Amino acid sequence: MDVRLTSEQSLLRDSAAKFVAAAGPKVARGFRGQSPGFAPARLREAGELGWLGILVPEANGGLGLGLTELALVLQQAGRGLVCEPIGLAAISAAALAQGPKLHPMLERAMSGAALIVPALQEGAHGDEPSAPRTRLARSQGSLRVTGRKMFVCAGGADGFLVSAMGPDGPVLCLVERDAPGCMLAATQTVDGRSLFTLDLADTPANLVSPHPGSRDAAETLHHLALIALSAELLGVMERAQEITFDYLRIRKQFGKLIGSFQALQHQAVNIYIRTEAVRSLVFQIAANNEPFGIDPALAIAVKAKASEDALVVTQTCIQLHGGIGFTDEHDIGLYLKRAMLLSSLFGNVAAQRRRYAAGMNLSA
């Protein structure tokens, strides 16, 4: 698909590509086993460029842009295996900016001085965001939240946007990392970084107001996360494909370039088609939805498609490299590991398909 960009969007994409040029597989390797698994200074640099406030209205100090611009930045982040959680930080800042008055954490979140991340997932295979099991109640004149969130990108985080069930339905609330009753337990991921289980026991929390046009803030944030992860998965697919096609053009076997072998050409065509299909879906949805008015079915569909195809593409790329592709020293394996991580967050392929079937009243 040929994505037609405005001159401003092209400049944004080029700026993101320049930022990503300082990242890449070598940098990603360096963060394996580290805490936090990214460079805080780089996150602040993204904030200085305005990307963490990309969806925040201009009246609130942000760029006031849309999903297409967010997708362009995160597409480049996926290509460079950027470890800084730019997408999660950007959608969290957007959520903080939707109330009738500015949230006290908004300015710090947009600048990268504080990292706020979503904590929405409660099950291993994804959940229905409109029915969280975490509970919010009023105790001694303040709001308290109790429950467990899984697979939270909490490394280096200063606070969490937690979905909970309140007296009048699902809500979104901000919990500070050092709040009483807030406990974190780390689990190493396939790409060498960590995800966390967040346990909350009667923990103080502050409500986050929803956008006037959305049903509830928690579900809106969930669908924003699905779009953001899909855009990053697209970048992972693109770069893995480019690395592999370059390899097919230079590697010789039996005195011939392996790219001339018909069986490998068929595989190359297959991964090209899958990548282009995801690109088309990501940017069509981004162009036709407002950040706080995303069609839930489309958000679910794009995450399911991107998760499935990113895994197929990166796995095939490793196979096309032959034996060297299975070694840790080759960069191509890092793209598969990143695809595995991103595709699992906020619900994997099977979870998204179940949600889509339920929402469209289809038989699973």
The other form holds:
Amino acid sequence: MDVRLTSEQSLLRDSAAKFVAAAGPKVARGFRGQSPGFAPARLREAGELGWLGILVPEANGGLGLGLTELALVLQQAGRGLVCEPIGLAAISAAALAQGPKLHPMLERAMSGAALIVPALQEGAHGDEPSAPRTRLARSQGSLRVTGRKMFVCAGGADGFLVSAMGPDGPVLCLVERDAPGCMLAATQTVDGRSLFTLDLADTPANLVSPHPGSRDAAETLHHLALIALSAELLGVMERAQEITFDYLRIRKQFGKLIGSFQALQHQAVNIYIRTEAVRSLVFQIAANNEPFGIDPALAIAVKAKASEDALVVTQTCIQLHGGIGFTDEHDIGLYLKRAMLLSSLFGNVAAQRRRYAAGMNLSA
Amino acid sequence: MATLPAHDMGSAANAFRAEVRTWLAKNWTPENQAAHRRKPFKERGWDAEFSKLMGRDGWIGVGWPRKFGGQGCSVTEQLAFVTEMANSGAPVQAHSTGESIVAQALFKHGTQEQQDEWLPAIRRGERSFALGYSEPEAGSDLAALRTRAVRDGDHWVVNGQKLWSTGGDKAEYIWLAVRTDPEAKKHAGISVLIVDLHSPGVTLRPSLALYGKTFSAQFYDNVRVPATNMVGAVNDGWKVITDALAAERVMIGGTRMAGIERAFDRLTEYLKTAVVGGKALRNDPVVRDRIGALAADIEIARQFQMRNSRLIEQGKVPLHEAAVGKVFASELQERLGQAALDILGTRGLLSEDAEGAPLGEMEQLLRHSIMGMIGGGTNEIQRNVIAQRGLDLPR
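Rather than the form predicted alone that you just supplied, could I have the structure of the form predicted together with its partner chain?
Time for the whole complex; same chain goes first.
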């Protein structure tokens, strides 16, 4: 089941696949426990290829493309267990470019010279993006932000896009890593990468202008993140299942290829169907939504679906491998761990469903 | 919400469980527990000194027949014991394989000399074992194993490779399944040897499993093993292996259930205070539904275990019944792991060694559950057993 692509989109996908060929499980393994857990030079390479500015209008130096193109690149990144935070950097660059005035940081963010990542999450259970507890206030003529952000992918970052409640409602602001009152504390995750708690105490911040058509810039960035993570999860599940099906084609037990056993065939088909469902949802939503005007219900739905199915698919992949899949040496476990990380960032399936129900006024 | 209701295992087993608790309160103190938790995650669960302490006080081999120095406890009492030990989180892995698999085989297939040599040492907590079963080409199809043992005078000479031996990097001895007759039909040419892992020619390659603990591969290069270390007759090893497994399956289930009960209690403990979006998470109807379903399944899994232990007490060997228990409990553990990740949110991701990892090792539960669904015969193999032996469906 192929998504129908234009020739430009196919070219983009192929160039992303080429980039990913130099990544993969072996490289990802090498970054476990490292700081930062990726290669800055590779991030700059992604910048040179234009991907970090993929959503930025051409007039501002970006590629001016849409969500389908973003998803195509991130799907490849997921397949290759790419450790460079291409998705987070690309949506952050997009956020910096959405206002009427060019943000001074935009050019460096697009080239990969500076890494800016979102810092939106405040709790472990997903957030209402338009109701941050972090506060923005004006003091002595400058803007200051105070609060705590959780689970920030802050490794190697130079700045953060922080959501905060300002005097007139929710806003997005840029906080530099070295700004006074900005503190980071790392915690190790299952994936071998660190997530950070970002504490801000009266820290200088710059306001990021919202897109003229959107409610607020924080919410826009949050929904972009949900789509970006879903596309990456799709790549993770897709590649994990390919590795697994290849194994079913060569592994023999009881004198037969284990792929010939119906019990395993049916499980293989079940994960195939789940993966196709996520693919279809990701690309339909990408095709039908503008980057700065994503329907919240759809963004939530796709993150819920991708988060749930990526875990089921990668766990089943390990089960289909049997004992070898349970070793740390085998690559298939890396896909489960990456799926666990991406599924839970910006809210796991339970958090998304809770927010969906709240949005539909279905909550108790 | 409170913790799970106590599991009523009958008056004798309940009383025995109370004795175990009293001993644990004295010997597995909060200080011991804190010290144990300070070890890296992969080192936890294995503690030779604690095994010796248990041995000193007679807690190893409680289910062994009295003539071998055991307490002759009933199967249900043993189940109460292993469940309680596992619930306490006390480290038992240094002696558990010897106490269970190896001892069971020695009771039935060991010579007098072998029983005298090995059983008292195991009971004192002074002998640790790993299992050497799986090989690169022999996973689910265990009888396809190729590691060779050839007789040479008073010794067997072993060559080959084993995989995925839990504790294989720490144990002193390995319970090794070897092929002694390559000409015989698959199941017929297998024998069992006890091999000193420090023997010349043994190379260990420890590695990490997905759930963050170690296991090891071993390479055997002309390893000489005294012929007196063969348990059971030459080429009769398949029977030795399956007898020991059948006797132990129920106890293994007890350990798994304990992990499940402990994790469930921690999850409900967390729910007592968790607030999301200004509301108590415990009042979320979806969370309540999930917790209720899990609690019901835990009761069911306990009942499956009780049924199996009663069958053994009646002198029967639960085969497909044990497989039902294993499939149900391991898949329940997976559901519990998923529920925990959903309920804990992003915090559930922190690695087992992370400072402030919530409720101790929750995300690890999900990864550990995969081991339950693969180890000891995959759930696919268990389902074959249930379909063919239990339901009498055609092969």
